[in-house]
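One chain follows as structure tokens, the form predicted alone.
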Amino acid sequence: MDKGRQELVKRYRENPIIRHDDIPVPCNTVFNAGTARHKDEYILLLRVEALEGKSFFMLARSRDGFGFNIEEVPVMKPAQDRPFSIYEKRGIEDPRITKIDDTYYILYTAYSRHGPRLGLAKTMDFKTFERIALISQPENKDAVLFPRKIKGRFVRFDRPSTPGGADMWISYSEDLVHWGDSKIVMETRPGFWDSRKIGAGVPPIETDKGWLEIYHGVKQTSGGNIYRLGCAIFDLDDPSRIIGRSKIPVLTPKEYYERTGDVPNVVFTCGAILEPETEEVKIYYGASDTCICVATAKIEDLLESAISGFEEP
């Protein structure tokens, strides 16, 4: 790593990797894709915004993680049957994928006039998808599921919005449907790049130093919000305890495709893939709510960015 560089990640030279012109159905934009490895393929579950403004999910597959083939028809649309239909009338958004045993669980945002709340679906083969439950009250989004139980319970990070702010919380469950024992794990920081709101980005990555979470932080400026990415580390046995957090972002909007779009000055991740052989992380992110990009970083550098200079809250 070049210690003199602010950003630790390297953008793919052919970014963006997916634009709205690549989508085989009429749409406005494509962004904020959930990611997974399935057999010998990289999977992207794409958030696609239809012409009327509602989002749905399409699937893209790749052998190398950079060049993707997009399937012809959506794999999940806003539900037509109750109770999901009530809370998905304005679309489904920002999927995050976590594999537990042989099942891929998808946490997503169900959006309606009642506000955003969390939905849970599952698949085993990325061919058939089944909704399980709506698992939060509004206003809640930016949820990620841990890849294994901790002390016998499922664990998630999420981001309920309150009059006091938009911070990251942790919750626990016995069955993935009923959640509780909730508390704040990480708050916004006045004066920093993540001063206005924060939210979990990728499903936590287990390392020998702790659970690595790549999250987004928002700073409000006179010209609008700026979304950046940073890293945090949580204790392996007690993931409610934060033990590291980036003082400076690891990725910030700089390129034209990150600065110009439907929502300018945004880099926003919903998934990352760790390559065990190289210890490299592929970070997939939406840019300006308009396209999908990928960047790479060494996991040791991401961990170091969170540990260096960290002060206990």
Contents of the next structure:
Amino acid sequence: MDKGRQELVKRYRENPIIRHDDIPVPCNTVFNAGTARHKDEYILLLRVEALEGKSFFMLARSRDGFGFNIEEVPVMKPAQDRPFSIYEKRGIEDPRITKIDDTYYILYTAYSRHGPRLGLAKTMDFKTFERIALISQPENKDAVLFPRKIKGRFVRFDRPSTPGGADMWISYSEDLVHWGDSKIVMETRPGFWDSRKIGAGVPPIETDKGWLEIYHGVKQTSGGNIYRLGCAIFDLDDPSRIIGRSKIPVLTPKEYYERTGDVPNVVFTCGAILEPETEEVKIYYGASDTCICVATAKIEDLLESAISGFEEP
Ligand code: BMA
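For the form predicted in complex with ligand BMA instead of the form predicted alone, what are the coordinates?
The next block holds the full complex; its first chain is the one shown before.
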């Protein structure tokens, strides 16, 4: 085991940074938050699971990215109006935020008896939120929007469930509402930590080596699933082309809060913040579907983890 590589992502010493006791409304758990920088604040869009089991979103703000204040009332609840209400009956989950120009787009999972499908909403100010459209059929989740158009089109990764498995795909759009030209870009790897399922985590980060994607991989064991994080790199001009992928995970459940909770052995990310001055990334992640944690890594180490030993699929 390469011990150095295991420590490449450093957990914040005061993890978890947000727990269910911190949430000012009755709830079961808080986890899997979308992230953004807005003015001089760090924003977390929290997935909060209500006592009856459905999720909704609340907002947390911070000056330093570690200590957060949580707003008193939810900012997005499962919709009351059609068409969204039909597909959000079981809640809204796992928001991921991408800023394009002055607009923050939120891709989230709309959950109903029909299964998970992708919803798109937007905000300019993190005060008012507006739903735009449902942008996939079920079953599809783990969608991340790229932060700029590529060759004139918006681009997303997503994770349709197919009879063949749970792999990462790419789709393109001219208006963010209608998507197509879909292709598979990254598959599960038999024998590895990401052999059972994979899905995008953090909206792609543009680097000079390519688009860095921090994704989750699932391994099935006799004790249940283990969710870990790894990195992949995609070509800047053609993001359907994978050019790097971590052989070993960059973050794996180890601490008690990652091992124990509603769903044990889970680290799951929906967002990270790149600090341009230090080239360090703050990765926010849900632990055991029960609380929110943060860990930091040098962007060059994350890239290196995906580049070293990469074998063309
Ligand atoms: C995935 C999603 C996540 C969750 C993870 C572990 O399928 O539902 O929201 O964190 O499972 O339970």
